[in-house]
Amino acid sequence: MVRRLIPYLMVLLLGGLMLAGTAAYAQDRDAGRKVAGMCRTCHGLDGYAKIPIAPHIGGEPASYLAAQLQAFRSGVRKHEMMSVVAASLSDAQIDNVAAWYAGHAVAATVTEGEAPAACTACHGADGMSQAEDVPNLAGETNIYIDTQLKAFKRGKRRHEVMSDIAGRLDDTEIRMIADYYAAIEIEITQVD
């Protein structure tokens, strides 16, 4: 009996050690700041995007950022620039850069309009994520939000919730949602 349990115990021990190692990397924001040097042209060192087709990533949940980078690296999610950048990153670098950007705070101020009902449960009326695996939408450009919703709608991007929601939206509704969240003013600051 004990002899049959040894392989299982070894797997549990090794798995625990690997998880412990990953947790240590997730705390290395200084190393993540160095990796973020590659990201600054599009996303900014603080996570405030410099170009309209790139999302703001400062203040996003670390688990969300890491999952997106892993999806780009594996090819599950495709983008001509992000796929190349993510392919060059190790697991530790992904965890570190995710911790760096997650270590920023985002303050959102809604200035006008009524929040889209289909979006608030996960993205909030103020565009701030309500869950670890959901991105902030506050202050994103309407071009970026419009593009991503259409990607979900047309099956170019897949998600168990977003694909269904976006599939029920027409182009006018997508633009209304994009314009609403783009109008929210944000400020991203580093938290120490």
The other form holds:
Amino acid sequence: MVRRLIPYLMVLLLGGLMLAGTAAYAQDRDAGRKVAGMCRTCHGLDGYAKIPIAPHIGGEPASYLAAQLQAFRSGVRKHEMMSVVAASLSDAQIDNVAAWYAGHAVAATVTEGEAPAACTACHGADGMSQAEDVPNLAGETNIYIDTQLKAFKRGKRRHEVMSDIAGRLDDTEIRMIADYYAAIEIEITQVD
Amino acid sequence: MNKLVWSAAAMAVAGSGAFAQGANVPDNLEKLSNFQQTGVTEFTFIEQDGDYADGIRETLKKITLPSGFKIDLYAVVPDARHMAVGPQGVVTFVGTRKDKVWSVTDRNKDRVADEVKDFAPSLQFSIPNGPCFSADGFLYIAEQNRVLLFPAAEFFYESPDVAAFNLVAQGDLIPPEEESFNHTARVCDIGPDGMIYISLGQPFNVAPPDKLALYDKVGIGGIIRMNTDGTGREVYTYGVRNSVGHDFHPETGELWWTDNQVDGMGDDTPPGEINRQVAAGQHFGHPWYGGGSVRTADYEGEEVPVEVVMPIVETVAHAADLGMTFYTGSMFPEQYKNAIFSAQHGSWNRTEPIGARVMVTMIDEEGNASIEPFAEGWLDENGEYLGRPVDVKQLRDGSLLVSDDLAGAIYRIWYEG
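For comparison with the form predicted on its own, would you give the structure of this protein in the form predicted in complex with its partner chain?
Let's see the whole complex now, leading with the same chain.
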């Protein structure tokens, strides 16, 4: 499962800006910044999480962020805190706050380990999203990634690609993947 | 296979002598081979000086306390959550919601830690939030879905390979399919009956009806207890939403605990709770009650099928009451004897944030309790958190340690008069 060695200290500044630029054309980032007042205690205003159970969302594709907020709002995805927050959001607020967070710049620095081959096509060897509707994994708490993979594996969270991939992983492989991406260092630069 | 098993085997031999006194080590040595080994045999040390520590000290100048009390930085500890102070006063272990447990040592006894390093770096932890000690020096660490036991941890922590035993093996604390990341910060404590008590938060905002039977059976949304050899597990407390702090009253031996209450019902409702439990099996109201006597919308109008114990203290809504400890030291003025010191982590979805402070609860002779702020100032005028207290524990000299998982620090509060 884990094959490819990646060079030490591979530094990639990837398109938090670039991806957001395409997705956020019609959104109001200033309005999104106000909505982010609801998010900042856990996710930070710049999208660098302040508590381990929250993912870093600064520079994540707006399409992914909006899709998750919609899923929490509709009940398709459930979380003790996010279900409460998303329930109060309008479509415009979701789009705007997704644009706010997507618009920050994020840079990843890989320092160790072998990138898991099952993941790199979409999530990159450096844990940065390679496509719309795909989250960055770099620097997330390992238990967060572990929890999400197990949720896909056990059917608590569903996705046309992830449910299948996670379903073929055992708990040890899941933790190895989680540890790999968690070890990548990220730096988020707030873009106002 | 590796050094860990070897040292554990050596420990088992030694265990018949010095280290087994007064404690029952589970007979499950073979399970050690199932522990995830990271191959890491070197410690990670956390720098205690420099700009980061200075920044925290700057914040602490803003903290207000009653007259005569002082606060200062005790240690820089990343992600610091619940603490266990070693009974010999050598080392304090600090849990996290990530994958590390930190050992914090004040070698020169100037009441400021000199060394912070990870505990048992060759072991793979998952949400090791809750360390606790038995009086005879056995360290327990309650994780997401396992409880490990470390004999003589205050002695053996100096080595990266420590003897570790399962108290509750991986996957046996709760059914693995019920695992979550939120509401999974376990805490533990050894009761006056010698049993270990472990909190098991339920992962929902309001527990859904189809989960209740399973949760009551396992003790999810409750507090369980068992003997320290792993036998005799039972659910001690029912109807808990997510308790992340408990302690036993120093005179009555009753279990008191905090609980975090339902979100999404408004800024000022329902109240948070401190509860007093006087008998095994008592029910405290979740999911029919969202906090205090406030009914949840999900179960509105339904008849409550159990007898419910109401909280002894209602706290301000959404402040997130976490770790608590009864004060038994002699340093503080007499009025604080047997008072509860507890941490409010601070709200996350209130229009105006509230909390991020240390509270004190006084209990009068008739058993009435009243709560008020003791140390505050971590919430600034812009509604931004400068720190978020998690747990309060007492050092042997009667001063208090306060952990903070936002700043990544432990503070010490002492009384000068």
